[in-house]
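Single chain ahead, written as structure tokens, the form predicted alone.
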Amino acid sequence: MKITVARGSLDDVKTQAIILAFCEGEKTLSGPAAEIDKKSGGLLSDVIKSGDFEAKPSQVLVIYAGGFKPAKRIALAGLGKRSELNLEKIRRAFAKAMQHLRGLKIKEAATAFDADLLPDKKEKVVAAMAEGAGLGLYQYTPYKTVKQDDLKNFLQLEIVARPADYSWIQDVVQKTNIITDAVCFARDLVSAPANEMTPGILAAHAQKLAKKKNVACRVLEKGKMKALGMNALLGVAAGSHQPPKLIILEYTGGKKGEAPIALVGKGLTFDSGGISIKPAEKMDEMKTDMAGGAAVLAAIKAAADLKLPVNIVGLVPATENMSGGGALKPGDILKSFSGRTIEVLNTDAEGRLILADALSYALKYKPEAIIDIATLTGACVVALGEEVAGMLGTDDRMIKEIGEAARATGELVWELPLWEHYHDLIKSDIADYKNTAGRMGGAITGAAFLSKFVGESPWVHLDIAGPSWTTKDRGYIPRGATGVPVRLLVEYLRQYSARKQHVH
């Protein structure tokens, strides 16, 4: 779907439907709604007075405009009480309105920016409208062959701007389209079945991104990894017939030689648990164990398209975790790329093994900071639920900045402690570390393990096991792959580059 911006007035636009947002309990109309009400002979005022539409959060009512010519339908979208209004409610309201119109087989709609909504955040309001509309309509349909004609596709949303507002709204919408495209790209990668998203196919997607300006891609193959001593990654890959790949994407938007931000994403394209096999129930969802890797690819895609003035290196260790004659066994000891040895107590704690080698490799770039993103532990989902990512790290400023980016985007994180006594729990009797400390505090001990491979670099770990996939529709996040935390990462990179420009 395309989101475009046009100069003019909403009451002059010829379209199938117009969307207007309302706050709950307000009888006096303002902004675009007041203009449409006047032109339609008080139609909207009548509906509001009747009580048929209360403007509760995400409530949608479509009315037929009768003699009001440019648009046949008006979709009223509820934002809830003005005193409780935030960007998330705007995103959800526009997603719901667009989904409702798609259900009516509408192909195009128009809306306008209402300057009275959060007047001190006008650019963020426009971005939220575009994000909600763009992300809420996502569908994953490449494998649908039966009744294909029934698939409803929305073609265009036009945001109508007064001439004075046109250029800044156009700028915001262009940037937002880039970000929503990147989120949908990540959702596509995560939604793909594991037979169609092998390590090799994931690497091919990364190589395609290298066609973009200032992006380069290298893929380390099994032989090269063996020569480098990446035995933790190779150990996990040993049970699979699919060759592992270490995907390296470099985006140079900043000055030459400037230290990059390293993004490291877990790329388990299928996780059976290996010899420590998972239960059969819901094992099909383990195709999503590469959501961290998908987020890294998508964040670099967005950074390149936004031309962010920052250097980024993205590392995605990609493999399957299968059981087979050559597979890793509980009790095996691996010597990692860092030289440190790891006792494998549970082959289903494999994400931290492949990340250990990728994090150590990231240190070659002398990064300004490292962020790793991984569907690491079920324990994190138990602790925080399905909508919040766990955040742990070694750098308070980075933790604060990522927290700010999370609040701005609605991709929520919560910090968990990484105190010294947790580190004692991953010490092995016969190797340097063991790959699991058992059930208690599992999200924290998983992060404590990763911290052993990041050297002195400022580092933050995001455990996205909960929010990377949803089993129910959540506003602008339809059921399935969510694309979390692409928007958070892009916001962090935008703020980071803005702070750097400011310092210089």
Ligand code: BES
Given for the second form:
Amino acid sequence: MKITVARGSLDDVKTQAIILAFCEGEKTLSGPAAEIDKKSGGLLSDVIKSGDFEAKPSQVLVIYAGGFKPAKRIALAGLGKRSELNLEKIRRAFAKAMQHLRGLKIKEAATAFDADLLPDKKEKVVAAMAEGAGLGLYQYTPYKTVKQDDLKNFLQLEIVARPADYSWIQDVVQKTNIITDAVCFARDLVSAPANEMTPGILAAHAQKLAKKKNVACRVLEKGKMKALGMNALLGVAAGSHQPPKLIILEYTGGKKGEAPIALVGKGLTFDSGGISIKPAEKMDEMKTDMAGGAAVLAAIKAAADLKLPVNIVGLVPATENMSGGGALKPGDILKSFSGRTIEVLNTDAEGRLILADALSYALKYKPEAIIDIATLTGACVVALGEEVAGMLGTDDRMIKEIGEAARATGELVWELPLWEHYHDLIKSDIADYKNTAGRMGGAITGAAFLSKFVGESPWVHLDIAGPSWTTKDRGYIPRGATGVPVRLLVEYLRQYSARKQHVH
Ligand code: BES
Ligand code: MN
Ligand code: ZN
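May I ask for the structure of the form predicted together with this ligand now, the form predicted alone having been displayed?
Okay, now the whole complex, with that chain kicking things off.
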């Protein structure tokens, strides 16, 4: 959903509903609410006095505005206490208000920017309003046998801006629309069932992105992988009828020859576990095992649309992990693209196998930094819960910067250690490495394994097994695919390219 910006003020719009966000426990109204209160003869202060609307976080109340001309309804959205206000609460409030209005089958709404909310962060406040509204209305509908038109989101939000604010608000909203589009693109890819999101279909989506300016796509096929010796990726693919693809997307928004950032995303379009098969319960969720790959495609889409002055190479090894006759067997040994050998003790630890080859391949680009994104381990979900990604890496500066991007976007990460002794746990008796070290510290040993394939390059691994999918609605993240960590990646790339511009 695109959010639009118009010049004007809320008391002279003509729309079905106005959204106003409030802080809890305040006697005097501020910003656009104060103006509307005055124009409507105290409509809002009456409601607040009545106690029917306390403005608790995510609370929504729709009131009918009587003789008030600009809109029949006013949706009051709660932000909680001003002292506890943050961007996340703004995102949620706008998501909840929009979801509520959609429930009333409303097609158009308007809101305005309140300069008193987090006054030192006005651009971020407007971005949060637009993100909350845009992301909160997301629905995955292509497979519902009803009139598709009825499922579509017709609810439009217009942000009305005073002439003095119009141009910066327009700029922020336009950029935010690009980012929410990219997040919804990732959500669509992840939500698609595995029979409709094969490695080939994922590659076709990447190829479509190459229509954008400065984006090129190449897909390495099985024959090429064989010639290159990518036996770790090929090993995982061997149990499936679907041919594997190594998707390579290059975005060249930066200077010619400037070293790129490499984004490497796990693209398991279905993970049955292979011969080390997973239990039936919730196996369906393993259609989401390409969420890291989807995030890479979406981040490059956003970078291209935002025209970020940076070079990026995206690598997505894509395959299924099945248990066909050719499948890997526990105990098999593979010679990876790097030349190092891997003993496969558990065929369900397949993500690290395909990433090993993709990470080694990334080194060909002499990247400035490598970020890999993967639904790698259930252990990470046990450690950090379902809403937080694990972060491990070799570069303190990248870790700090990614942590900052995470806090700015609300896509949370927490660092886990990669101390020396963990590396001993993935040594094999008869090969260079083994692909599992058992359950203990599973998120860490998974990352320790990946670290063997990144050479000297600064590298950070994000384990998104928890936050890539949610079984409950969470404000602007409706249940299903979350699109995490697309916003984090785009924020990191924006900051990175801004720093680069500064230096030159
Ligand atoms: N794709 C899974 C990890 C996963 C689990 C993602 C739950 C999302 C939700 C991964 O391939 C896997 O199976 N990992 C194993 C590793 C183990 C065998 C060392 C795991 O976590 O059990
Ligand atoms: Mn697995
Ligand atoms: Zn997996």
